[in-house]
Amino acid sequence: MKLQIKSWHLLLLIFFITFAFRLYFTFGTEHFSSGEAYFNLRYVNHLLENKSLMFYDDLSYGGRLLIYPPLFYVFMSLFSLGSVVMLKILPELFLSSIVFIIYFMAKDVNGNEYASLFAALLSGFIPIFLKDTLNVISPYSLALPILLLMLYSSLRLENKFYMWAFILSSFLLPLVHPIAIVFVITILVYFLLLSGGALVPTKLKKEAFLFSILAILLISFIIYKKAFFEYGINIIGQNIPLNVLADQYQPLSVSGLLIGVGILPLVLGCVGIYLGIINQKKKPVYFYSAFTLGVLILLSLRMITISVGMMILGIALCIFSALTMGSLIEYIKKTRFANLNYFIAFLLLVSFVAFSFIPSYTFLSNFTSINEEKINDIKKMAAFVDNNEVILGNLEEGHLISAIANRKNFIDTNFLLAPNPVKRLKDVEVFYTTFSEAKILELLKKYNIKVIYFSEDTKQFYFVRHLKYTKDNKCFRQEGNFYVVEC
């Protein structure tokens, strides 16, 4: 990792621009931006308060077992000490640090300093990457940098530093997030691409890769063994209801890639992959191509969501964008425009602003946190509900109910090992759309529900304005945006 002084300064500037951009939107809102953030906040706080991990959640689905990789929560607990400010800053710091790794990965495939710097700059402004990782407490903030460091180290295992970084990452990554499967698929695709060719990996790399795959699979099995035994091969679906699965695992589309990844990474990255495989035929090109193809395979198998897949694809395409830019710079040097270096650099910056920065800023123009009204509603509901009673909300509100009201929710998005989420999701729809009082009273008793939350989000999702069975019914007392059950 050798850098010229000027390049080092520019790379630091790119990091600070990326970090400042992320913090601007993160601290522009008081609360976190998703239920997932509050779900993870509960786990961090539980670890700090009880000095132990949470393996049984008595609030989720009214009470259920949990399985998850624990390292992210341990790390966030140690370094944040429960401070909400630090829990906002740390994920943005980790995710901004990706620009350093992308710079060095881009140099692997290209070698041109300025093209690699441009790739690092692009990687900080991928629209869907910003949208899905801003202002949330998410294991991806730690998992993605570790994954990229592991990929970079894989190509220089002869160096002891990188060998140890690779070994350590092989254990850490599956303890942070199941996205470790991306590395396993990358290695398998890499060997298929190089089989029978002159670029076959050395014995050292083969042994290291085998060790890493076994470590990832073993740790993953230990963590998820209960789910493996319960679901078998169907664990790929993570117990997610089919209608939710269809929304989260949509097929890729050109329009989706243009909006989510951005024009520059998509165009420059695709051209770079073509140039690298056709003309350069270097190990880094094949290795990072295997990374890109591996993500596409996981998307097609519905093992990662469309948003996560596009996020990682965007990062991979930024790496190859450096190859396109490097080839363009080399070509210009051979023409009569070779002396227009500063003008070319200006054009690149203008193109970045026009096709990456402005679209990303626009993409985030409607960026909001959980609104204050919802937070206040959930706090008020807690006063009407005992510890053994349940608050009904829509699917996305479950984690908020557990974290903010500290009461049992009816359903949330943590489906793995959840008790019959398909049936519960159908019952949620019944609660908000039926007119049958008898049916509702039966369900209220079955699930011990004390409060029905009828938020604006729920009204829009189910296309309803009123709960028909509550009209002139003494069993339900309206308190603003929720109904208290009194019979």
Second form
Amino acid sequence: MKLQIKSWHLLLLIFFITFAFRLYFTFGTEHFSSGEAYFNLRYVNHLLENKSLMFYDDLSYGGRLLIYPPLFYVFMSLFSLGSVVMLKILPELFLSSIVFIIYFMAKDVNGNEYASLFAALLSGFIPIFLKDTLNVISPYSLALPILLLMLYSSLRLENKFYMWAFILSSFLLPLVHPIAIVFVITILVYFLLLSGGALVPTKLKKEAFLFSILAILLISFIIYKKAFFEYGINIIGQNIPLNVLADQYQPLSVSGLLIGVGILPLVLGCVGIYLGIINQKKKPVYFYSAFTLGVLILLSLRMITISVGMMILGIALCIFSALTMGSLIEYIKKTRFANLNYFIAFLLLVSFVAFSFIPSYTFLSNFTSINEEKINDIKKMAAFVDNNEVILGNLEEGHLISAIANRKNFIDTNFLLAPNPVKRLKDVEVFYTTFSEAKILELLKKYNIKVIYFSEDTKQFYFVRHLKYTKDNKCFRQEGNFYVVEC
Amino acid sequence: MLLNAKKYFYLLLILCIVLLSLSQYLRFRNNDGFFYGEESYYNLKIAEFIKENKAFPAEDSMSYGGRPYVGEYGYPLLLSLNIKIIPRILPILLGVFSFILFYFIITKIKFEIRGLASLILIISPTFIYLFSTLTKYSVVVFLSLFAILLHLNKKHKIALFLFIITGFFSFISSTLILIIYSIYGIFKKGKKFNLLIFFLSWIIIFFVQFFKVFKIGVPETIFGIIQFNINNIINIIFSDFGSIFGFSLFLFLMAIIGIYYINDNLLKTFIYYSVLIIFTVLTIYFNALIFLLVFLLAFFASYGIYSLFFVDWKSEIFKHLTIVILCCGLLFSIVAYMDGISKFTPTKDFADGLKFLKGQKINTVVFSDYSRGIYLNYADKKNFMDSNFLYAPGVSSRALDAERLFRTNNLNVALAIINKYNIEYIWIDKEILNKFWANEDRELLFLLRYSPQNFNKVFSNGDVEIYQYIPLNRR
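So the form predicted alone is up there; where is the form predicted in complex with the partner chain?
Every component of the complex follows; first up is the chain already shown.
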């Protein structure tokens, strides 16, 4: 793929803008933005300290088995060597690199370089993508570029380089994240679209797809063997309690899409898909349409969370926005406004700034990381609890308790193979809302809880101001935002 | 080519013996030798009855509080010849002979894949289950394979005889064989007389074993209370999703590839796929179909690999990688299955629970999920329900009452149902906890745990909790 020097420069500029934008917000705070990041940080540190993967977590749920695709943690350990700065930079670097792949994908469907550059620019500023991936150590940072690279390579298998990239990605992707299922669904939808007879897939492509589906299935079965045996096909629900499930797997709404994906990618992308399917009988158009449809199917079947679904959907729509832009540019060239090229480019940039950059900036300016007070509270709590005792916090605080205080948590968001998550989640609610001292003392004893953390987030979540049973009770000693159990 | 040399036959034979013995050894080492799967216990119970009474049971007093015995006599009779030794040896012997028969059948049908097909068969979890537990279908499979081989060798009369006697082991399987034989007979000339004999024998066998159904009348349900949904089908047919007798997902995928290559005719391929799908879906009601299906799948899957090997590929890299992954998939399934054998019900703790029950007063009613009914019978206790739904008395009302009892928060409702059926013990284990209450203290579990004046926990270990109901007059 030969690029003109000018395009290269612009593409690099887009990459640096995206990267700098992400780093600006990432280093704007000392801490990470979510509990998940701390959960991943623990795995990386464990790998570095023990030179082995963690298969049993002493601290999560008071001790439980773990299953997860290990490659991301191996990769992060190798390249960060445990440095928090590197652990902040590396995910941002991977995620920013998506603009390169989007550029090439957009060129596949459209051919117009400027439209493709615009698509790449849009992809760096999808609000939900920024919200969910900024300042967190998340396997998505590696999985998404590999997924996109795999999709892109799928269309160039005749080239040895891309063929090997495809083969490698087929093995790596399921080892990084279960999002590999998106690729399997994409292939199935692609063949369904082609069954209309408009286009015929090459023999090589069929062979490659057969191989990749089998590779993804096999690796997923090996990784999740225990969970498949435990839950059967219900593993799709990941053992997530129903109320959390309903929260994470909400139905897709137009307003949600507008806010999450952004107006520009949504409008331009949808028009692009329409133009592509109706006017252009090209394999890349069908293939990336299959990708978009596949994500929609997974969302409607509730096999991926709403945030992940919208994130991928946003990326897919950016690819197609290039098609709309390209068609618009071609159309204008045929009109008497053809000499207004620079004005149109300016207009596009303004619309990007107005509808993508500014909303993302405003959104992230109000975006907070884990606050200092909470971190200090958790550090303080550790002094009151020995290694076998448990600290109770709300669901979102579980990973923080394990990672920062290095103590056992009562519950966290890693539900797969977790012991009784539904019951524990209900018990957390009991701890924060009940007035029955007898019930609380029974639960404290049962779970060996030494400290009850009563953070501002918990107060807001459960709509409570006080723990009623602690009032004038010698069993509980208040230390700032937490209560130490003394009987 | 592809394991066809004679020496490989002996290697496969040794592998077959090793795998079948290993599955038994694993149960001995980790589960005190308790067989896995409820069917073994059903057959053992009937065999014990035959041995003790020197007669076939007319009724099963332990099931559903008493019901007519409607079942085949062949397999329990075989086990009753020596209740200690035969159950241990017979499955392995049948497995080894079935493997040999399958090998020779494939030699006749498609020589090129005989080694591969046999290998795929013996590393299939379904094959291991079939010939490690006490299921009547092991004999049916053995007899059918023997009959097919004789048929291929033009020994039609003996083949027909073997086909007919399958009816003494599984009448449904015999019916299926009759249907297939009829289709075959219609297309082949000179088979009409054999077909007539088969049909008449089938009727006679039905009368000999099931004459009492004319007195009892039409059963209340045929398919029982199993819910039909995609999740259930997948969980039942694929061992990779935790089924104890299902086959490997990769075997299924390879068979799909095999069917694609075996026919150049689109209509035929479509028919093959349709039959495969229908059979697969029907396994939710007739689990036994899996045992017959696995032999067909092994054949098609090996043809799939064989074709992938010899068909022209655009890329040699993809060809080799695909074949390696398929083989790894099959190996993974059997390794995962063997690893899970000691965790299948009944586990050691589960068996301890049964031993405890066995020591309690005989013939008392124990309430639990229907999937536990046969195990409870084995512990000499009357079950509330079991998975043998055919001709079970009041199966629908019992299913309804069971659901009400499991789900009730009201102690009075629970006690009313318990008194109605004279229930004395309630059996709860990990799987039931998960299935009904997601490990939460609610509904019946809450009542059991927090109503000590009504329920006394008499047994508890890592897996099982047994509660005894305390009637009003004993409080």
